[in-house]
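The chain that follows stands alone, in the form predicted on its own, written as structure tokens.
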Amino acid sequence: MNERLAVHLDFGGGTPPRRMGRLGRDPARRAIAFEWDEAFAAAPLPVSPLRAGRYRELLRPDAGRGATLPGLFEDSLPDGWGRLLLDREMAERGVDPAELGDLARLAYVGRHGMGALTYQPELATAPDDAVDLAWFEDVIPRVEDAAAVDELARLRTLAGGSQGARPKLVALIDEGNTRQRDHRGAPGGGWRAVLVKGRGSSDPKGSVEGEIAYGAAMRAAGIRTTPMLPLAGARECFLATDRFDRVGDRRLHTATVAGLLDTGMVHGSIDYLAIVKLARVVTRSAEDVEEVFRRAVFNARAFNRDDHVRNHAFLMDAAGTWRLAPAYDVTFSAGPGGEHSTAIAGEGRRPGRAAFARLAQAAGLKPRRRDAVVDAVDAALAQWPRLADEHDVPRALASRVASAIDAARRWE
């Protein structure tokens, strides 16, 4: 059992990792605490920018919400698909997943999770060479009850500590987008880091194609995303998108809104008003603040209601500069209880121009600029029928999305 983990910031690019401190169990409180490294505390990077320079105190979980890790490190925990794989593998090995603590889960993430945080000692396996998408497609339906332990271990390694419910892996892909290999290898020579994900068991047919079409609509609306492309499987289409936490051989520290605000993964726990404020404080960029507003409008108009606190993120480079991460996981979704996971100026069910006006005011946008953003989003989404056709979205799903977009435009 892991009782201590050393935590480093590894920005890659040939620079040595920088020790941040260590995670360990506090026997007095029977909980995990993080102790900052003295050298890091003396000259810290703002990995937790809302702490206002408090890098000498022990960092503890929020006991009020029952957290087991500080939010800074919760972001690294496998969740959804990643957690399922690790739990299934442990069960096959005769280990009760309920007894697998968070330190052990972070040790399995090791040096190859999201962002630049790394954990040692890690529980690693040898890298694969090629990544077989046909094998991945074949094994997905067997994960719950029929996959062998070696298959589960390979899937868990390929997942790279990923989050979200859909089946996914991270990989390096070649310039022709035809070959994938282990994400833990060195990029270069035309290879780049991508996230590959498939359709979830509860998703409608064509949901992957739909997400790619949503990406095209977002870019038409002026929203930043990473490039997306379809990969053909034997039976299904997969989505590949460039990883925004990897730039060549460099890595970026990544923190979700959940991690920055230490909220945990709770639907309805936050409002876009708070994300606007967070963007202003963390990035000090009027452009990023406006981008949050633009994304809120798009999510409302396009019925992306799975806009929870882990589907908004920020990136920090090796100089300590923060910026808003590209938009991700944006697609048609009814949301929990038919509402947005993140309310828009207090409105979760039918956010329209009144909610946009309140959010725009908080973002410091003048009415003329606010209306221009809303009009740009509406103009982009007016292209939905063409975009759906170009990206092979099934007719039934495309029609359902079109009806939802039309309804959302009438909300006041």
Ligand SMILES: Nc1ncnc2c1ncn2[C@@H]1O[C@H](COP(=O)(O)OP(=O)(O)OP(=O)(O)O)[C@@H](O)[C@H]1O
The other form holds:
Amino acid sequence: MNERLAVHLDFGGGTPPRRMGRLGRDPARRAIAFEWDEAFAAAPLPVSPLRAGRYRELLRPDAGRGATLPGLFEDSLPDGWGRLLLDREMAERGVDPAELGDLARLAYVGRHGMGALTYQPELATAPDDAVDLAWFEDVIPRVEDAAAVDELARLRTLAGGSQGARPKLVALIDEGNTRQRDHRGAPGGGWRAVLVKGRGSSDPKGSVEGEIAYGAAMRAAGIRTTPMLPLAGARECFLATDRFDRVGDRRLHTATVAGLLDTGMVHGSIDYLAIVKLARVVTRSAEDVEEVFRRAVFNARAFNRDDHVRNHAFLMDAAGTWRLAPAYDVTFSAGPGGEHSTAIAGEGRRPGRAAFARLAQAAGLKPRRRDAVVDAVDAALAQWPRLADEHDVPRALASRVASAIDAARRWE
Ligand SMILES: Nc1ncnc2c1ncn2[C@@H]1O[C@H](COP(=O)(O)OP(=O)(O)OP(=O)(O)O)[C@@H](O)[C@H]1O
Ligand SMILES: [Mg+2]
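Since we've got the form predicted on its own here, give me the form predicted in complex with this ligand too.
Complete assembly follows, chain above in first position.
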């Protein structure tokens, strides 16, 4: 395994990737450190605006929380599904996954991960061919114990360094949304980049349809999302959504709240107050700050409690300008211990108007504006029965959601 990885920022669009520096073992400590390239340090882009401002020094992981990588690069590491695939593949190849360090994991991500960061030299990837959703559906239940090593390698390649627990792949899809091909090919000619996600093994039937209906409710509430559509498998439905880190042949640098604040995947330590502040400092956009507030209200009212630090992201373009990414992974979910992963101004269990008022104040919203946002969210969610019906959410799930929405609206 290579002891060093070159890291580039690749914004695509025909512009050559820009070398940012290299990751390697930190001789002073038993960890990995990042050394900035001199040319980059002389004219840097704010890739990690809160944690990396001194480009003449090594960027090190936060030893205090036992991190092994700086948060900036942790965002490139697959977790959940992607990690499972690599671990399973390595086990099949006779390599102990516990021996596989972060540098190797990033080398498997290579040039085709999420966002614009690339890692080289990259380790083996499967050949580029068509994406077969029927095969994907068939292999998902076999991943734990009955998939062949070449299938696992193919799945890992298709996952493209994406994160999250549910089975997923990234692909290019044609204009008619009927054909998909390998995500590593060139987009254009009507092909665009999508993320395709299936139901998790512990999710209720219809949860994919539920997420698509939640998308419609969010847009009705004025929240930005990428277009979402259902793709039929042989047995179940998959969610396909346009990738926000790929725009035509261009790529955007992507960082989650976990990456920007270098928190790791901790639950319960981050509040929407911190995300409001982050949006203000990083984007300097009043619109994005208000959008964070709107999403917090929506998540409270719609019981999206799995709103953890990797489920909120920001995007940076080639000019170094940051914006809040569209909302994603918004579904009906109980959350850890029945609470929001991200508390709303201190309230994780029953957030209502009092918590919204504290958050709105921190977001600099006047009471009238704050109330208009809450009313817009409530009005959108009042349409839930119709939206659920339109998007084929099974009756049982739709009515559980309806009761939850009803209950949440009464919290003070
Ligand atoms: N539209 C999108 N464009 C680009 N990247 C996306 C998009 N939606 C999600 N992602 C990225 O893919 C990851 C996985 O997506 P998502 O959170 O929906 O999956 P999940 O498996 O349901 O996650 P979790 O484990 O949090 O429940 C996200 O963390 C985000 O980094
Ligand atoms: Mg997620």
